[in-house]
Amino acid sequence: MNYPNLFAPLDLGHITLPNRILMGSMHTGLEDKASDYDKLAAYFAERARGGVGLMVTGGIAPSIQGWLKPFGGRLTLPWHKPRHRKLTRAVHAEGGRICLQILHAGRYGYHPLSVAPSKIKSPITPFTPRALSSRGVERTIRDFVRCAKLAQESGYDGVEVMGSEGYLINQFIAARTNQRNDGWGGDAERRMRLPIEIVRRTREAVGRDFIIIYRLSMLDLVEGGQDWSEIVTLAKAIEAAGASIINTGIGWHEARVPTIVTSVPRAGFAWVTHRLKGEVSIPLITTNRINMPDVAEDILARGAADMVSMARPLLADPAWANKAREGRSDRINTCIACNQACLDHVFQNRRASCLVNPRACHETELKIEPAAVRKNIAVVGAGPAGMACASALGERGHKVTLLDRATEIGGQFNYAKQIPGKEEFSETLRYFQHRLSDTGVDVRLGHTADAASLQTAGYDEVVIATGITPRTVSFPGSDDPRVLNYLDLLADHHPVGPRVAIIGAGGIGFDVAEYLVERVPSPATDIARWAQEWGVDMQLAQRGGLQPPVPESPARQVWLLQRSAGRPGARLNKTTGWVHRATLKAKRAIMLGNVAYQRFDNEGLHITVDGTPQILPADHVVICAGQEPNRQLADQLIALGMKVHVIGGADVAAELDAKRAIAQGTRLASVI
């Protein structure tokens, strides 16, 4: 059998799961409106069909006070059950199993009705919560129990009680957020009383034949968090209270340590779950940055956990489990942990999706179905937009030729995969290499397409995905051979000196800065090295699992410069931008805004900052000042009267955007 540990059944007593794969909870935005539950049902059904052993919904509030946001998803009243039955029936029809996650946001609630153990404002929300009274705590326990009972009546196979990531239960457990001195706060025993009572009373209400997963915060990663002995004590008490499984929670949302971005090593926190093994007898689930079957199999084979949780990897590829079981792991569309279309969308109040799989959460709207008329189509450019479009066209049955003057597919992804912490991008290239072949696309590399040859070939339609050209910046000395653009660095590997000034502080500027300051290989390849860089105490001797970070010395001195006033990097993605800024700060990179470029000479780069002159003693300057669409070929074809579609960077090149490029290419292919 492929991955024998991963596909071993898991006996929970009243039910046996077919494998050790849990699709972890992931908020999609579809949970919040009753009108979206048909779409949510299709989303879960596709993943049940894909072979996952058990799945958990996004967080559903047990009360209005527990909302993540106003009018968010909740299960509190009998007339909420019909919408949830759509999910359970869809999953069960595909032979799957599903649990509802009960999540009370506590002080993380983005609304004025939020409550918490103490009146302490969260650093990530604008609202100060009201402190729950003792009567309010009892009411909250009843809310959890009622929600679980309604879930059971809605056909769910179980519930997951969310006790981690800094939400309400976690807030009660940690001294940093629980300053009470009553039966629900004070010493550790009283602080952990709330989750024990929730699990105990829930078990009494639902009986034995119902899964209760408890999401235990095993590593808070915040000051004033739990120590390890408290975590072990709570785990044992949760088992005694009636939990079926304990899931691993890592970090609070306000933690200074990243936990799920692509620069976190694969299985970077499985060691925490392993530490708890033997302390309890019920199964343990480990989580975070597990995205490929070999990683999951290794965790299970060495006894670090009994089950693995993956949320975003099942967004990226709903057939992940079936592909692994059938020995087709090389066909898995791997999650690259970019967060750009999933978490970033959720924090922007938008529906979640996936950069590498734009059909995620759009299963009822974006369909790749057989074409009514088979066409002969050329796609020019094998970057993200072109690869996505060509493979989807091929899947629909069109005759597709993919042309690119480069000798390998991937376009800008071939540069992105060189950035420390973005090594996962190579997995996307591997996936598309196979997908293009499997869908019958004729890939012609090292081939420069021109208008005349495309017209002569008799294509019915041509898709132009020719990408971008880097924008130039002109100032005295900008023609010096020591002034490079980012492709000189990432494509041609032009050597640079120990001091480099980067002009442009967008996403590419930050990537180039990390490329220049980081030593190779990056800490993303070594869990212990990464933990030291970020200050994670792998010995768990300190509260919250934190210790002072010890960053490695930078490979170079880097200045990151932008013309506009304000903090460089302020426009980076919400859930990952802070990680990039923190990384460069730790590497002593100097980030400056409101910069004017005067000249470059043997003294260095002459600039003014807020009108004050400075000389940066740079050996080289790298231009990362944006891109221009490369659409000359499109204009020529249009002039010849051919039917042309323009996608990706050739369409809009304001900032390199693989999310938009892949989605645009896929959506175009779905309608040709």
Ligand code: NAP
Second form
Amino acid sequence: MNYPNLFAPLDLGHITLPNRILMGSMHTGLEDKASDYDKLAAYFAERARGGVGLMVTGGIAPSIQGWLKPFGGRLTLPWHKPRHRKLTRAVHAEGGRICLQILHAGRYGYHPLSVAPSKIKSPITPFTPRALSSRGVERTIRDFVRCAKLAQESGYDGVEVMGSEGYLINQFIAARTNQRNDGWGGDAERRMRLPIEIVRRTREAVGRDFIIIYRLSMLDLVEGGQDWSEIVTLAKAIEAAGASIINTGIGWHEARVPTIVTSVPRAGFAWVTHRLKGEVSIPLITTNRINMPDVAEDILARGAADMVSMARPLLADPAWANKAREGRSDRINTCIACNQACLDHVFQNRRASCLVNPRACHETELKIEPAAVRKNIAVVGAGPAGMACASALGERGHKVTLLDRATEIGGQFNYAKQIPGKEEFSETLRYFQHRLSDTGVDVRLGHTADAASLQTAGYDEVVIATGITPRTVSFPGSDDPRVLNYLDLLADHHPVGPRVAIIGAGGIGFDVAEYLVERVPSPATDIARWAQEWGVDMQLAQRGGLQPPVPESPARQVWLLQRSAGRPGARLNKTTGWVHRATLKAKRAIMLGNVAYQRFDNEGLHITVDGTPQILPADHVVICAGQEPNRQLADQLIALGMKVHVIGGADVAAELDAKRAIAQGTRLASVI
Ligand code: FAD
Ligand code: NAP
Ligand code: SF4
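Following the display of the form predicted alone, present the structure of the form predicted in complex with the named molecule.
Below is the whole assembly, all chains and molecules, this chain first.
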């Protein structure tokens, strides 16, 4: 049997889960409007079909005060039940099981009705919450219980009470946010009364045969968080109050330690759950950066947890569990923890999806169905756009030839995977390698396509996915051999000196800076080194699990420069940009805006900053000044009258990323 621990059933008394895989709660943006529940049902049904043991919905508010945002998803009234029944019926029809997550946002609510234990504004929302009165606390408990009861009546198999990530319950537990002096605050015992009462009264209301998962904050990662003894005490009390399972929560949203981005080592927090093993007798779920079956199996095999939670990996591949069980792990479309299409979308109030799987949350709209007419199609360029398009075309039954002048598939992903903390990107290349062969695509590498040969080959249609060329920048001395571009570094591995100036502070400029300052192998591959860098106390001796960070010394002095005024990196992605900026700051990289490039000579790079001249004593300069579309071939084919589609960077290079490239390639393939 493959992964015997992962696929061992879990007996919860009234119900037996078929395996140890939990699809953790994830907000998709489809929870908020009743009209989106058919789409949400299709999304969950596909994942139930994929073999996951138990699923948890995105956070649903038990009251309007508990909303994450105005008019967010809630289950507070009997007439809300029919929309939820759509989800539970769809999941049960596929043989799956699903719990509703009850989430009260507390002071994280992005609206003026928000409430909290004390009137203390969070650093991540503009609204100051109202402090709940004692009666308000009682009402809040009743709201949780009513929500759980309505969930039961809607057909859910259970609920998850969200007690972590810095939401309301967590705000009550931590002295940092609870400055009350009534029955709900003042000392640790009174601060933890709220979750205990919620679980106890919920159990009373729903009876024995209903799952109650409690999401326990095991590592707050904020000043004034809980200490370990308080966490153990709370875990025991939650068990006694009637919870069926305890799930792990890591870090408040306002924590300045990354907890799920790609540079966090795989299973980087399973050690926290492991510490709680033996303290309670109900099953413990561990979480964060678990994305492949061998990682999950290892956690269970060494007894660090009883179950593993994966959220984004199930967005990336709904059939994750079945593939693992059938010994086809090499076919898993692995979550690369980029956050680009999931969490970043949610923060922008957009529907979530997935960079590597654009069908996620669009199951009813983006379908890869058999083609009515089989066509002979060439795809030129095996970068993310070309790989996604060719494999989807192949899946639809077309005859597909994928040409690339390089000797390996992947395009720019072959450079991205070399960046410290982006090692996961090689998983996407492994996945597409298999997917292209499974879908019968004829892949021809080391083959530079030209217009004449494409015309004579007699293709019905040609897809041009030839990507980009790096933008060149000209200034006195820019022709010096010590002035390089990012491909010299990442493709040709040109050596550089100990002091490097980078021109351009976009996504690639930041990545190249990290490539130059980090030591090899990067801390992303080693949990203890990574924890030390970010100040995570693995001994759990400090309150909140924090200790002073001890960053490793930088491998080089780096200057990261941009012409525009303001802070470099301000335009990086919402949920990951701060991690890149903090990493470089810790490595003492100097980031400058409002820079004009004057010349490069033996003294270094001459620049002005805010009009004031400076000489950066750089041994090398690396240009990362954006990209231009590589669409010469497309233009030639169009001139020859061929039927041509242009996708990815070849189409538009500005603000290109792999999310757009893969989505565009997949969408085109679905309609050819
Ligand atoms: P490309 O990946 O550029 O692929 C084009 C392919 O076409 C190449 O393989 C090339 O060899 C081939 N080709 C060109 N001309 C011909 C021809 N005539 N005949 C045959 N083959 C040809 N994006 C993200 O979303 N997130 C990230 O974190 C991220 N990090 C990055 C880090 C780095 C260091 C770099 C360089 C890029 C990163 N990107 C990231 C950007 C992402 O890789 C690109 O947006 C994506 O690769 C664009 O895909 P594409 O298919 O359009 O083009
Ligand atoms: P980019 O994000 O557009 O950044 C280009 C940088 O070069 C900017 O800092 C720009 O700032 C500067 N620049 C532009 N023209 C210049 C010129 N003529 N002379 C000097 N400087 C110039 O492009 P990129 O860094 O090449 O990245 C390419 C794409 O890959 C991006 O769209 C990005 O989304 C994607 N990517 C994403 C990630 C990720 O983590 N999500 C990581 C890497 C790459 P000034 O004009 O102010 O100087
Ligand atoms: Fe994972 Fe990125 Fe997809 Fe989100 S968008 S699920 S982080 S691969």
